[in-house]
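Take a look at this single chain, the form predicted on its own, given in structure tokens.
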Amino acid sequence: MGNRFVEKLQGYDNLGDDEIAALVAATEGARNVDARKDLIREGDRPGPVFVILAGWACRYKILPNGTRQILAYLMPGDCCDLHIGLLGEMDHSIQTITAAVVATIDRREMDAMMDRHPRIAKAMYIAQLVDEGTMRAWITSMGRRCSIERVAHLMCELYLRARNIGITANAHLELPLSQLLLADSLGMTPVHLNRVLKELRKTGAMTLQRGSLTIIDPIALVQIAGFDENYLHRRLRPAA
């Protein structure tokens, strides 16, 4: 398996041998992290840039009443918080979902690498813009989509993101997200989510069982979700 971080950034700009070597060197000290381990917590002082090379992670907040809101899912190749070092403290936490391989790049090293390699800087900025677009899509779902549309939209997004990085190449995706996690990302209770998943299964569009997502009728699923992939900006890749 190659370096997922390098592969992702190559999709955003035509990186040369020097840029690739710099990214590989920056992520050489990756470490294994167990599932459900916080990489950094809300209130902590921001430190290095975290790069997920394998496994899944998430951003989350804990509300005063103890409930949790998942803010984003991180897949192999994703990195966290390019410029958050400018702030005094973290405003959310980042936790592994599965066992993961995580590289940490010192803030000064990242800044120096981006100064030396403008194409790395451009690719990193594009990646951050895509993350922001995804966040806007989530806000739209929470505010304006009904329950079945919201679930269908998230399934479309996760499937396309996974396909884009080579985790899946067919209609089946191993999705290591419990119904509790999904409910916390969709603003639902697990009971409500379970009812919506049954409703989606009845439409013949998809099934989600025991961490396994199967897209049965992609056209129907896209129509239910009202899904438009433009916020993932995959069209940038050939032209970047």
Contents of the next structure:
2 protein chains.
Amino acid sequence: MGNRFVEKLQGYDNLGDDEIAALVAATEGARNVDARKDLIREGDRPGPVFVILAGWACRYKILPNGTRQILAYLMPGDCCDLHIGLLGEMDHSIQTITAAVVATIDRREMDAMMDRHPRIAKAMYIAQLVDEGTMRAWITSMGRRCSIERVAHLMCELYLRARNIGITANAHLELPLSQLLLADSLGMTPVHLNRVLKELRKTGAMTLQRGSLTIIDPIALVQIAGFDENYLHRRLRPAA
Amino acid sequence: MGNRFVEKLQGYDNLGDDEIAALVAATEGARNVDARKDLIREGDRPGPVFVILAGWACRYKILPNGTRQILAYLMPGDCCDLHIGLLGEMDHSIQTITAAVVATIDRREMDAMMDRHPRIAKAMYIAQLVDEGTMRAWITSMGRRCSIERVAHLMCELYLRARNIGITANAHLELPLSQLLLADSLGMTPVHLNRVLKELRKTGAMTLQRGSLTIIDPIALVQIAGFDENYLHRRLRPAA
DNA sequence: CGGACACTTGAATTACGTCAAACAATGTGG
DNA sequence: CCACATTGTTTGACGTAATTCAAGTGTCCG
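Having seen the form predicted on its own, the form predicted together with the DNA:
Full complex below, order starting with the chain above.
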């Protein structure tokens, strides 16, 4: 396995050897981070750009009433907002889910790299647009899909994103996400999520057990989710 | 009233006279658009950047089952994604709500302008980050707030955004949003939204009637919404 | 005046939440 | 290797917020 960040950006625009070298150099000093460590917290003054090279993380927000909302999952190759440094304060937190390898790229270095390599800039912008599209899909799910559809939709999203970076095997994916975490992502209670997972198992579309997702009947799953087949395709492999 | 787009960006970074002139020139050929006209549709190949100079618009998505989800409101001064042209297809549609004045800026022209005027680029990036923050707030609302809290929260957001561009008077705002539109934004049925509005009226926090929003008791409203007072403050007036 | 459209209200239904308890998996220290 | 705490999953009984269906009441506008 090479540098996941480079591989992801390469999927968005063809990068030359010098560009790859620049990205590799920029992410060289990556550090190991334990599971469940905040990389940055709501209210903090943003610093450098984070890149997740291995492991999983999530964006989240804690509400005044103590509940939590997960806003997005970060998989290997993903990074935080490109221009994060322009804001005065973070409006959400980012935490590792598993042990992870995290690189940080100084804002100035990032700007310089994007100036020198327009294709890196383009790929970064596309990545940002894809992330935004995912947020819109979450809003849509929360607003207009019932619980079983929401769960199915999230599983489709995660599975396709994972397949895109080559961490699936057959119709199978190791998902290090507890039911509590998933419930906090989908706007439902853990109890209800558990019942929905049971129902999905019963339909024969998929199973999720002990952190292991198996897509048994992809067509049925996509059908339940109301998942637009082109949805991630076109976003993950946009026209050149 | 000057150019709302310029005024908004000026709020993010101090622009010089030449930069203002460049923005004014870029938005010169604005055209009038009727209410309820799609500016661009899901699946279309993106073209130039849209800027709303007057009137209201919204981003939305239609689901396979025919329901609709509003994803964001665009007020005077707002624009669509900066790098929209990099994607192969739109993943959502944008439609005017009222009659509107819309400028389009060619991608090349936009790139050139941002190259020549780094402060314009910075202001545009901040605007983009603010929009993203708003999306995260919507996800949070949908996931973790009950209906009355959601409604109150959206009204806080819209009121503050409107105040920031100077279209409020006292504690009052003309909101050209039907209850059907609001319901499709908040993930609820129009019937239920209507009842929630009635309840909010009863609490004495606010009224929304015939397109006219009045904040009667701001403290009570913020309290109901669980609205973070700093939330838009820090995003709309970030530290220099 | 009549037709279209947005808003309002009531009654019945349902999806999901709450509370509570049991069970499984994993890890820690004695 | 066992007691035991800890954290995640599963299930049942019950309560409630929100939807659905249906029938109004404005209000605008040709």
